[in-house]
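The data below hold one chain only, encoded as structure tokens and taken in the form predicted on its own.
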Amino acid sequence: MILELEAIAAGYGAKTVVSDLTFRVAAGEIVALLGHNGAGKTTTLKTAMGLITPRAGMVRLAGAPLTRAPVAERVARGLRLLPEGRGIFPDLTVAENIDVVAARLAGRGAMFAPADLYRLLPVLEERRGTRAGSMSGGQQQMLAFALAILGTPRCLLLDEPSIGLAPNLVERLFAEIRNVCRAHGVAAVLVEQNVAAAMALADRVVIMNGGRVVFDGTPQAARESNLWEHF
């Protein structure tokens, strides 16, 4: 297992917004985080990468515990967070904002340098002096996942990676992310609203409500349950 969050439970001030949430990811497995506003899903994120202390239970990756590991100490270790807003540096040029996040991440040996990136997304490549808020939604969201997978990535953390984009580009990520994962063994947390595309690229679906865990299985066994018909 790659990231497992274990008997979770975590909120703000003195609301709980996640209880005893317990799930885990494989390398290479995409799980689709399913459910309604206010169920929970970007708080589960958000404490997994560890912009939220968990009041309780474990987070693990690849075995080792992060439960209080600083945000810096995970990203270092493989675990990224592609935040919803997408969180690129706006002033600054594409190449800028990949060469920046390079100097921290991609050392000699990483699975993805610079090089990599403009390779696998050639829109980048066409921008590279580009600056980044001046760029359409889907070329910013293209360049939001280049950054989050420089260097050695291990577990991916997308929270609403669709939003605003157009069907086609939808599409196009999501073949981005299929790829990462199949072909390099990262593993991947997408939280979703466009339900029929999560499902389409998801290995497994949980479904969260309430704060916690309803459902954990296959998409086919989501489509097929009572609770599908509620998204």
Ligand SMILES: Nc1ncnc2c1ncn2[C@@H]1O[C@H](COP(=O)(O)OP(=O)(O)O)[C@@H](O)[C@H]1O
Second form
Amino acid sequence: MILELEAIAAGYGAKTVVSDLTFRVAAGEIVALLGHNGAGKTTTLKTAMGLITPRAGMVRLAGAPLTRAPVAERVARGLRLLPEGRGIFPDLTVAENIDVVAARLAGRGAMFAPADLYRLLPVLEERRGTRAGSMSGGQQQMLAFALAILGTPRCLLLDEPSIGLAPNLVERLFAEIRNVCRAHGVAAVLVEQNVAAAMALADRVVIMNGGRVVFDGTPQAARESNLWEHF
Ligand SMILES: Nc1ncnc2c1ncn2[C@@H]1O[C@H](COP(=O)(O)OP(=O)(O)O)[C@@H](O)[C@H]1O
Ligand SMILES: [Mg+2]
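Same protein, different condition: the form predicted on its own was shown, now please give the form predicted in complex with this ligand.
Starting with the chain above, the whole complex follows.
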């Protein structure tokens, strides 16, 4: 297992929004994490990343207990978050965005150095000198994805990467996610409102409702379950 969340309880102030949450992600596996708005998906990803300290439960990365480890340690071990609403520097150019992150993450022997990103995502090569904030939503999201995979990722936490993208761009982005995960053995937890696309890509589907896991199984079983009708 690359990522294990075990009996997690987490929230904000006095409010608990995730309770007794358990799921595991195997190396190279793509898990779609689905559920209504407010179900606790973003809170779950933030807890895995160490941005929120859980009130109870355990987080393990490749078997190592990291429940209270700093974000930087998780990043160094290959956990990466593509945050809701993109994680780019809008006032820097594409190349500057990549170089800033690469300076910390893409040392010798890295799985993805800047040159690999430009090869993988030609749109970034074409826009190297463009201010990131002036690009289209789709191009910005490709850049956010590129920043998330720089270095040597083991498990990507992708929080609604397709939001605001035209259908053909969603297809492009998902093809890149598939390629990175399949060709390089990188795992991903994919939070999506685009349920059909996420289910088509995923090996497994976890559905949350009211801060709890209410389904954990194959996309096929998810489609066949009655639960499905509610999402
Ligand atoms: N920073 C915050 N402070 C207080 N409540 C929050 C905060 N972020 C999220 N919440 C609440 O936690 C619940 C779960 O939110 P979230 O994890 O963002 O759900 P999802 O990503 O599934 O839409 C919601 O009721 C939301 O209003
Ligand atoms: Mg969210």
